[in-house]
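Single chain ahead, written as structure tokens, the form predicted alone.
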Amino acid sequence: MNRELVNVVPARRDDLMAIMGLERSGFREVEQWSERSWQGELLGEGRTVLIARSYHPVGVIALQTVDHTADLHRLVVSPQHRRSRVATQLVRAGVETVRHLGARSVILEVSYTNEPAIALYQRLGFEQLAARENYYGPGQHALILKLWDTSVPVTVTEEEEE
């Protein structure tokens, strides 16, 4: 388990190639976002993209804020940095950032088979709101999770993280 120091900072346009590297290492090809999709996240109105850096980029989160709700679009952590608190740091920083932008709640979709991600989000206070059948394709359902109040600190103990 890798516990090196990680800084979470706003992503810049010139981080696109590093983000694409994370995308390729984090998802199967059929699930990967395109470079154009990530450009939209980096440049779009109401978008928040944060990158976790150690000696190099190790994770990224993308959210969009509309009125009082933020939608967590994407969370990617390099395989060698999973279970090292990077995802927790990214979600915390993302929630804090969108709270300052006026978001009172955060919603997200996650594959119902992605048990590690579901467990992480639930530990951070997200609750299941609904399910969407075939959201990711035939037979690939999604859970809709919601963090109801961004003013409540998103915390998880180190024991819960393990």
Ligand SMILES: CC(C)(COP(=O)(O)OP(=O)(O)OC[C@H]1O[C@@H](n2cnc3c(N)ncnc32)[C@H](O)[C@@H]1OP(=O)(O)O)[C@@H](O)C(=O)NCCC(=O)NCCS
Contents of the next structure:
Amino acid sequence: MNRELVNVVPARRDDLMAIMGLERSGFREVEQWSERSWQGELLGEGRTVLIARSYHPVGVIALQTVDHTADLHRLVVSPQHRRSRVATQLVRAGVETVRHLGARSVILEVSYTNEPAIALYQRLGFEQLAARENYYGPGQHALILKLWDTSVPVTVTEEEEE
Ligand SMILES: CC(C)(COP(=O)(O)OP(=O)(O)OC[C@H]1O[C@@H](n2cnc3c(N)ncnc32)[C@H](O)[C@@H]1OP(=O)(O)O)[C@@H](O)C(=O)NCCC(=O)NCCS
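The form predicted together with the named molecule is what I want next, because the block you gave corresponds to the form predicted alone; please supply it.
Entire complex below, previous chain first.
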């Protein structure tokens, strides 16, 4: 495992263009969020948007906290920086932030074909809560995953914590 050292910091409004670059690098055109959607994440109530910086932004996570639950809306890491624990660091920092905002659990939806994301989330302690048929369109099913307890540290391995 090659762990990349990044700074995970709150996103600023002027990160929008960099976030759109990450968005385009991570999702097929039909799946991409618009600038307007990302502006909603950056400005909306109860939102947490964190950027992983390694000089330039290399990853971003967006969550929304409502009462005791947070929704993980989006996570993307630039293709050149994947498998270096960047997403792990973003999820860990995101969970820590929403815990401070009062969230006791985190839920998310992921396409049942998105094997990298499912592997990541399960490795970080998310469990399958439900499956939603045709959630993203005909034949495009989603899994609903849940991290039950935000007070338990999000880790990949004990070795990684050293
Ligand atoms: C899913 C995604 C965010 C993972 O980012 P990442 O920085 O590469 O993930 P990490 O390096 O932190 O991975 C941690 C662990 O997750 C699992 N994992 C991550 N990517 C994987 C892959 N492609 N295949 C299998 N397991 C994977 C592994 O267990 C990995 O540990 P390892 O590298 O020691 O085996 C990234 O692939 C991505 O941006 N994909 C496109 C956007 C997307 O699908 N986002 C999620 C839905 S919103």
